[in-house]
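A single chain comes next, written as structure tokens; it is the form predicted on its own.
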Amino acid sequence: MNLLLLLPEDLAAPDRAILSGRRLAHVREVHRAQVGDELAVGLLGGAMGRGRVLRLDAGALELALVLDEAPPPKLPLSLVIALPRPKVLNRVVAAAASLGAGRIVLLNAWKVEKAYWSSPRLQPDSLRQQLLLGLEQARDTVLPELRLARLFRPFVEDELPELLAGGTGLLAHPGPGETVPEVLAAPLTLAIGPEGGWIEAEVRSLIKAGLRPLSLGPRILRTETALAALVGKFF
């Protein structure tokens, strides 16, 4: 982890934190910190700064805190991603958080298997853990908004147009489409389909809602690869 992310319940005082569990193990085994060392820390939803190690043993990590830095601003970016298969979901959610997206929508689609929606990895605690891992990686403290849209049509017809209002919406889909626009009105919404692509009826609905087709070339990309490629093009 590049940032030791503190939760409100870790605070013993405004300038003291006591940690155990996964983060304690990481500091001991990976950072190999010692008493007196300083670590990059941040309070979830709050400021970042430094934590000086006061105590470090098998039972706990105690830190003296100086939190005087603002977290990086969120990108003016909403990601609408067709729900990936469970083995990929963790990587996609963590990557989207680390890239700085302000909003993540996991959307149903024809090529999304129904069984994906019953995966334990979609439980709130599991999704939150992946978001936290993404923040730790990127040195951020502010969670993106994350929601599940299990019904394609109500989301696309009722919610997506409002999401796109005043900004730019682009639809990543294999096949013909415009190249990366030189000028974009913020905020930006990017829709990324299943690895096999959206079906044609979905493409028509998404375009009708206000998305513009965007070509990433002739290659079929994995969801996490398409995510990184698209965000890298615009930010």
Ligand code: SAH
Contents of the next structure:
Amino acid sequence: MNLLLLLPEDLAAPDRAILSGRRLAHVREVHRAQVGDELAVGLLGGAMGRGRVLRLDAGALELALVLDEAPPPKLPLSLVIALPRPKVLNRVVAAAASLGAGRIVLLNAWKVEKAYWSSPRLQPDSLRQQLLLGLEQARDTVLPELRLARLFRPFVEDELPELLAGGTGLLAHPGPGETVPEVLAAPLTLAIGPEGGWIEAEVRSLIKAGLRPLSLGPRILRTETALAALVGKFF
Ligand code: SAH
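Pass me the form predicted in complex with S-adenosyl-L-homocysteine as well; I've looked at the form predicted on its own already.
Entire complex below, previous chain first.
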């Protein structure tokens, strides 16, 4: 945790926060902070700054806040990610938030197992928790927009073209496809397939909707590795 993310309900006054639970435990056990220390803090959806520790014991962490910095700007990036299996989902969602994506869409695909859609990790609270962990990791306070697209066709045919309007859309697909284009118009939309890959019919539909196929080379990367490699190429 590189930023202590404060929620509105943590504020006892505009310049005073009182925390318990996971964040208290983290500050005691990992940061090993002392009274008087300053911690990097940010208000969810708002400014960042510093919190001076006024009290720290088993019951609570109390901070005096100075919030005078803007969070880093979001990348002009939408990620369309075929729903990964639950264990991977948490990591991918947190990583997407850390990298600064403005929008994340979790999309169904032929090779996404149906059971993944009923995982408790897809519950709003669980997804939000992963987004918050990603923001704390990256030192950001602004949640990306996250949505679930359980039906491939309506999303790809009706919504994706709008998402792409004025920008560039790339379809990550391993193999001998196109390599990185030289000039890109922002915003960028990147589509990343499931563990088993996109099937040919999906590739055709995604290209028809306006995505251009892009290969990172002959090595097959895991979703989260492909995600980091792709974002690193363009931003
Ligand atoms: N067996 C699958 C691999 C899927 S890997 C296949 O052959 O397609 C999961 C996703 O990560 C892929 O669908 C793609 O979006 C992305 N990815 C992995 N390696 C890649 C590469 N070398 N180039 C582009 N995208 C890649």
